[in-house]
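Presented as structure tokens, the chain that follows is alone, the form predicted on its own.
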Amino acid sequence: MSDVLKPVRKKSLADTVFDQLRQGILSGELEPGETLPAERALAEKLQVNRGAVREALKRLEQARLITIRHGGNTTVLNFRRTAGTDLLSALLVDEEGNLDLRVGRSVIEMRSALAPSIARLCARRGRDVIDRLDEILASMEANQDDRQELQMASLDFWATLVEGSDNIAYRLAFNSLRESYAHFAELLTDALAEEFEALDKYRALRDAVARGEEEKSARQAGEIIDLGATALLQVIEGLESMTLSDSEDQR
């Protein structure tokens, strides 16, 4: 415990305490079942006021990383069994800004699994988003030579499909995926170019949704996402090879 918790050198803010404790939990330095010190002891160890500690602990409990028993102990939970998708962005990148490749692959796989289902439900329920899809497609066509603009428009296209699916669970999952993606959006512009430059496939998806063709919408969505998934997995495989090579060189 003494090696995990370090004095907070910046302002005594609850988010600083929250980040430090969360990182300790995610890294495994604070293990599932471990009991945290009492508020007063934590405040002294971190050199912050008890209010900051109390707020940080409340946020950790809301994130289902700890459990707080009133009048009792505060215990670290196994986040792999209790936490939600809002934790993805924190898991994807460590404190030093390094990408966790396994989490990155998981995000890609989740994206590929959700997209067809989202499109299918949008075709069933989302005729009222067609005008918005048309606006986005017009923007994509007007910016065909600007990959960054296409990238942002593509995200808006999928966000609109999610809205049309009328599924709050998909909405929240998409929010988490989008937040995770935002960390590397600029770095992935070229890798994902084939996906968001496939305007013919976006138009075909829009048309299938407008006609209420659920299975065709799912297929079209899958075809679009697969373009990006293939490219992203190749990037991850390349990074894994580099990591393995570096590890062998250090031996």
Contents of the next structure:
Number of protein chains: 2
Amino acid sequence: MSDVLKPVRKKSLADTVFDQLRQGILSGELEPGETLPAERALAEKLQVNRGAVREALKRLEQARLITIRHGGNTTVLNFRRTAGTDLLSALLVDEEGNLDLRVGRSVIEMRSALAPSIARLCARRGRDVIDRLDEILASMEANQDDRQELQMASLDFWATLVEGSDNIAYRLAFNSLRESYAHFAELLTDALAEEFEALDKYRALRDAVARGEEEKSARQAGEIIDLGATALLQVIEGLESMTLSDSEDQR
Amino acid sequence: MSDVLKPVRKKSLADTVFDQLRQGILSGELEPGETLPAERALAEKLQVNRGAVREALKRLEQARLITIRHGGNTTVLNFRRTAGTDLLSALLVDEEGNLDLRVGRSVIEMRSALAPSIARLCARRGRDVIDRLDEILASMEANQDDRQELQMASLDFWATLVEGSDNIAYRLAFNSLRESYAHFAELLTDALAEEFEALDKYRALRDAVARGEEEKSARQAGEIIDLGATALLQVIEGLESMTLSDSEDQR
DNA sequence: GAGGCCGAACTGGTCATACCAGTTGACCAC
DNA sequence: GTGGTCAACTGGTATGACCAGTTCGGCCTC
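Please supply the coordinates for the form predicted in complex with a further copy of the same chain, as a counterpart to the form predicted on its own shown previously.
All chains and molecules follow, beginning with the one already shown.
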């Protein structure tokens, strides 16, 4: 009752096959170089029609997790050397919904590295988003007490900044980061509160961008992000030391 | 004759359909929100089996370019807000092989933003790749006169550094950047020569990483990357001013 | 025996044709 | 108006056949 009921998503057969194989690959159960069974064999083993298997395989190929050769056999790729950032969210959570802390840390680190450059570029050529930044800032001021609202607004703020940076690579990377973020955003509302509530820093960043001050924009962005990053990394370190007993999760 | 003959890749039907639709979406011909014809209709229009159309559509969905709803219709997404970095190389070159300079600049900017952080993290926790860095440096020294070899070796150097950073987000982003890079690497061998030939800087970077000096590693990486970045951005500016006449390529 | 041709037996790719399963909207009863 | 129902879409699943590459071993030639 606290929130909207979840939308009841039903997975298709091919989705299920896809998830199963992907999980096998990401977990290392299926190693790079290994050859998968033939489509017909897989279909029989999984008790589904060949079309479903085929669809799953083609999607895995699209995601660069396997290669398929007409007439030859299908082999598992080393996704760490081939996949793109859209794999991040799948890597972050395993089949049971557990978070992979190493991946979480990676996401945080990337966020920190990109933020200053995003702000700099936005200051250089994205002044047209200032109006939207102002709207978001206004909504943040109006919701200073509601951390969840603040969290969502700050995400909007960054999304707008990225858009203003007019850098498609940043936008695409940001999409993947945001998707990963969604998996554990609720868990971190408190840890990140300091970042959201630094409204004056957000305003300073907006002003620097509006004036086209690249260096200052970059610095301000870095300051804001660091507030959250240090908090997040502390959380992760805490969780890591908690799970030292039953973990043999090196690779 | 100069090089190996190209491997003659033949595209499957579904590949062709996929490419066609993707190009339509990336070029803006198919706008976000627009609904695509039904699978059966598309199949008839394109004179192919429904299965081929279906496969193309599912792959487009996998790449986050469209959404498919059972019973409903298929609609085009705003890929700038949904896709991951694996779309970069497709965005960089259009159907005729022409480069999109804006995308090229984005790639260069991202490279510059990530390199220092990559070096820092590698210094922090990737000492185990030092041996491989040394091997690459040795091969660079042995090929000081061969720019092509240098170029490939420097790419290896960075790939190894990224691996040592132990940051999966960086690795995945790097994969996409490298794939984009491959499209125009040959064209830029000369422009980037200054970067490749700065062997002493590479050595300094390796030493800093080996000693775990994070700040110095980051700085050295930035210096190396900047050599190439400024050269590349100049090339792009030159090309941009050349194609002012027949360009209405704003969005 | 060395080299090359060739065909069986794999592999994935394409196709036609059903039918199942959600979604939508017009229509009708209440 | 409200809610139910049904027809006509949409995509999803299932078969079974055949086409098209790849692989590899056996045969033939030299």
